[in-house]
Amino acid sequence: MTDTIAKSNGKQPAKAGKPSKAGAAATWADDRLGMAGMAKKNLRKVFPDHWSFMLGEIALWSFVVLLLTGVFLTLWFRPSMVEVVYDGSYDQLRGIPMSEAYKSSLDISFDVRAGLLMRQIHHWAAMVFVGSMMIHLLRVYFTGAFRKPRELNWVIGCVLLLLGTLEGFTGYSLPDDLLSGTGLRAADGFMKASPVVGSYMSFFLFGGEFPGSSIIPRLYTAHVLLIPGLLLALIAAHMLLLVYHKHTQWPGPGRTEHNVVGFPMLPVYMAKAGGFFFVVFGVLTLMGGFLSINPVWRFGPYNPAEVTAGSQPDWYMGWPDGALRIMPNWETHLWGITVSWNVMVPILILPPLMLMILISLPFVEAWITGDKREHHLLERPRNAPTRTAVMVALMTFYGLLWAAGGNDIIATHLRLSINQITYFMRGAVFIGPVIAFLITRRWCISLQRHDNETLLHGYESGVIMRDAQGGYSERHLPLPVARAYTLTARDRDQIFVPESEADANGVASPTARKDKVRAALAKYWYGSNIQKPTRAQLEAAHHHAEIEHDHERALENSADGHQFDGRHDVSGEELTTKH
């Protein structure tokens, strides 16, 4: 009928209006792949806002660097061990027999546009990448975000630590100069402490006797391609569970264990991470620009018969080098094969340990504690004394480690003896974790008395009074609403207990033991903890602040008629306060 209509009067019936060829575009995608309706839920996703979350950022965006510096690098390096006479702008080196590979080092530095500003980024990139992921391993430790539901993303952050330190060391071997060339025989030479196939893994990874003809082209495709695709991967499925768990958050008013109080994506979030990955790239840039690192026109092309004087790794391969040094000289021979426990521990032993260990900390402290509830509100470190001094000791091992790793640089600048400074070193990497965490503990349990007494009696308020009688003292105000809040917003402990050991028909229990000791360390995790002030004592804490309070208030309207306000006695005479 409408039709019809219309051809009478001599009129088109109105069309629809045609949508354009973007979201043409988009209704075709979406119909195949149904991406409106999750990518309309995860943009508006809220993201809590603090400085120390822009750590695992800086992070993220070093790595962006790190893949956009290294595809330049990677169209002008050769990835060859074939000997060349070197004829490039390089005074110094003309003329010297050398690698492909170092040579096209030397091009890139010299050579090419903006080469040597590239590597020189590249390799500030991969310094700031390996210390921002090893700084934001601790803040999530530190805080507590690594408990349920987190434990799996802080296991990919341990495994993004590790593949992190072994693209650095893939790096910095490539470029083939006499520096390189030390670690790169050091590294064969800790293959070979392996005993029985040591020497089977050198030859096969070396493609002979070191350094054999092959070992660039294949740290070259680790670097490139195997280690930097198992990173891509790794970050991806950390940002996708960071995403689906939701971020973590700092207690305060209206915040909770099932809220997240922040800014959306989009477009706030998504606004400032661009930002700050321009800061990052900006930094760094500044930092390649003006700070020289790994000069490799320094050192020259590798020789097997030389060695660099006061050689030294990059900083995170400092601390295996230096259990390495002081490790004492130990050996044992067991039918005609040696084993040298002076590399093997530090070298094939410790770091794996250590790794291990780190991986475990959050299953570990699950199970002393027994606490199986979803944790989306970080701690204040203080808070958990035990957990904090224990990372505090596992720093000061690390730290001792490193600081072994220069003892040749401590010797000569300081003009010490090198053996004094390896045995102090022996005793110190066992004897400073065990003082370190007794510190820190009792130092978290005073911050702990320090809060509660805060929110019992308030802050001090720089006002100094005088009583009747001539005594001093000093007025406390309450604390802010939000503060205080913050201050009361965690759980109170709640230390395991065992069952009893048997049940009621006399059968041992088949755990008793296990839980005899989960129990015992649950007490010392938990045991000298300051718990928060309950609500009747923060109630009888400010009913008896009120009636100080109005005490003085009826003291500064006495004494002959002188109103005292915290500057002056009775007399006039001007009182000290503090700032």
Given for the second form:
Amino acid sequence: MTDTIAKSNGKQPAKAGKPSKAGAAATWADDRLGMAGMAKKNLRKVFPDHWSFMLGEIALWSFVVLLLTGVFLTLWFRPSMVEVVYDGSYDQLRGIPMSEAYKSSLDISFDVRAGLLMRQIHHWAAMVFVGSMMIHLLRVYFTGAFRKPRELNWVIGCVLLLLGTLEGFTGYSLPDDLLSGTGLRAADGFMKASPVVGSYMSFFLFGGEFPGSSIIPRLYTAHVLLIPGLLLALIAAHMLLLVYHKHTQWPGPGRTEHNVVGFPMLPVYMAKAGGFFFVVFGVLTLMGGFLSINPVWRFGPYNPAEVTAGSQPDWYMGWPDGALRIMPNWETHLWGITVSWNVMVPILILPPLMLMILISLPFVEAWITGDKREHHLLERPRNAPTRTAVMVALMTFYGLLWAAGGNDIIATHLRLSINQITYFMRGAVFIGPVIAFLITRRWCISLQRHDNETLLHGYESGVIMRDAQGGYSERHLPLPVARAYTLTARDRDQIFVPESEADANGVASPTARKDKVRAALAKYWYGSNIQKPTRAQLEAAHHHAEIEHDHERALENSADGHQFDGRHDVSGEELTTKH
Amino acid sequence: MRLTQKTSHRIAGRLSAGRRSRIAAPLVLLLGLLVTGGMYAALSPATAQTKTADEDTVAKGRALFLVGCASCHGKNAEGIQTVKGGQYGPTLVGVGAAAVDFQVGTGRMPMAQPSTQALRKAPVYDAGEIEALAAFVSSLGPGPNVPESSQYDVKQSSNEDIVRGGEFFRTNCTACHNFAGSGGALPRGRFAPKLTGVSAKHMYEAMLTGPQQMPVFSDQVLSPTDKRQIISYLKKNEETPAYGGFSLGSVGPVSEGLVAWLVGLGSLVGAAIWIAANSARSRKKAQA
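Can you return the structure of this protein in the form predicted together with the partner chain rather than the form predicted on its own?
Let's see the whole complex now, leading with the same chain.
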């Protein structure tokens, strides 16, 4: 609503009020720090309003919750592999020798006031933290918000996702229970699967043969100092770039590439974002209070001779685990050395490859389309069918591997054979993404067609008319102007056309071959897209509609029911006689 | 002293005199066998006792068996082979009363239909009928008996017993049955069932007889005390409240991940939509 903007200047002259104590303190601080100018500018900074712009905020606030609960946990957790005998409150483990790390995890759970709640909030927050980063990433990709000038922020985001995953894995390994130890044993195996350097890497990390007594203190340092420090620094950089670039916005009346339409930081977003922090904290606290997560006391202390069914990593490591589970048992024996493709491909090759693909998406798209312009207006996913389809294909690949990581739980709970799930997944991870890509692309294109339909012929009013011959037809009403503007506020796609292979003097272009590839890719990228109607097409369609309406001029004093004749919007219209 | 010495010398002399006799070697062999056999019978753990059930019970069991079991296991419980050489129903000679009590008592036998694994269901036979079937099967050949209630009485277990049972459980059982006894997947659609809500007797019998996919944990592998300790640990877990809140099935991180997405991210994205839908209202609009 534009009513919120003052229409005229005030009639009373401004008067200086009584100096307040708070004002005096602010002046004192400003004289020394000079923050007023910066604050004045940034506190009035405008952010656009859309629910999908708040997904990254979930990640930010759950990170804050992680810091708060994490500090609490460090007060009680002892990252030590010294063997002690448990003598705490949990009957089933009393008298068992275990590492001090596991004992202190049990003590946090049973003998520290609110310790279990804090542990559970911390773990749920970690799960939500990585998950919200991921849906934020999807939003940024699907709306084209990663385009110039925001490519570097995309890269920072991808690194944050990687660091969040590593932070989660180190945290998962700290309690030294049976599950975390099994995870570490798997990690040890992964390292050892790398050719030549594998065993050196393992011995370097574990300080000798697995498990040794160094790994928990080392992981602890990484978990509470190294990775959180990097995360904090990169989150700061991510948000500074956000402020510097200004937030993207959806197209609409009054919104251009050169402005931001929305509400100011203070007071509106301070209230909204601040409130959202408490919502996030509240939801995570409820989850920590009511939903059990990683009941370490039930797993028992880590013992390399033991393992439990249902040993899975936390969800964000589930997809490489799934790849590992469905990988055929391929090994090559060369000159007395075994190359373990069965571990290398799913764990050492696939995840780094996927990360590289993710990071390079903005750059690949920019190269194919040749688009060097700055973009501050977002694109609807349907208006970039190939881009949308690429991400849906990647999501399908990820999702199938994710499901494969839970193959045993799927087998027991859906009464399926774990072997059949494995065989199915081996094919599905290759076929599924292709099918998803094709369906998504065609779906987007048909949605584009639908947009053009509504622009040219109006929207479906829901009013069914019966004509004199007894035929039925649905009335279409012209779109409101603002909506029509929003739908047409997008650029026509420009397919890259290579320059001629040789210049006027017959000298061959040095980039001819590259240009050819690029032109073919660009044609595939944009080729099937539906472009918005031209001005002439729109005018012709409107003209046509007017003539049609003239032909069907309404009768004077028409009978009840004719107010729904489809010549205007039906909202607010009612039958005069009640039926 | 001298007398005994004299006597022993005399006996030795007599024996020595006959040591080249033709029957000496078979006699010594027979003696050796008798001693070994007798000692084995006297000293070996009593896994294969056969309780003499009275004839009537066996006859009743046989009648029930012919109606409910013989179609798969054969009329004399000798088992039925399929054409391809597999087993339609295995032989029950020597499986013992404990196996019958477990399979029929948990409703796994008779099976509702041939499938990868017999499922637990409400028992078809009552206690008396199960006893009769068990008596019939154990009359076919020696096998483990139904354990006495004192063997699986968890009330006599101390906390040390429970802790030791937990150690045994994590070493021998969690790999298939999961850390909380929630069950786990096995190859080709088979699975290790969950252990919650299973009676102590049936747990004991399962360890003793190794039903379906399960290995046999005979009394030489896990002594009766070890078995009772494992059962005590599992029963103690059932009594222990779920400290962390809803257990989400106690199947590990998969259900936790599902809840993190559906409940956690679901409600937070919902909250984001709600916050964005409620736009900022200025005082001017409120007056209007």
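Definition used throughout: the rigid core is the maximal C-alpha set that superposes within 1.5 Å between two forms. Bear in mind that the values here come from a model prediction, so they are computed numbers and not experimental data. Positions refer to the first chain, counted from 1.
Original post:
When you overlay the rigid core, is the Cα of residue 113 off by 2 Å or more between the two forms?
Top reply: No; that C-alpha moves by less than 2 Å between the two forms.
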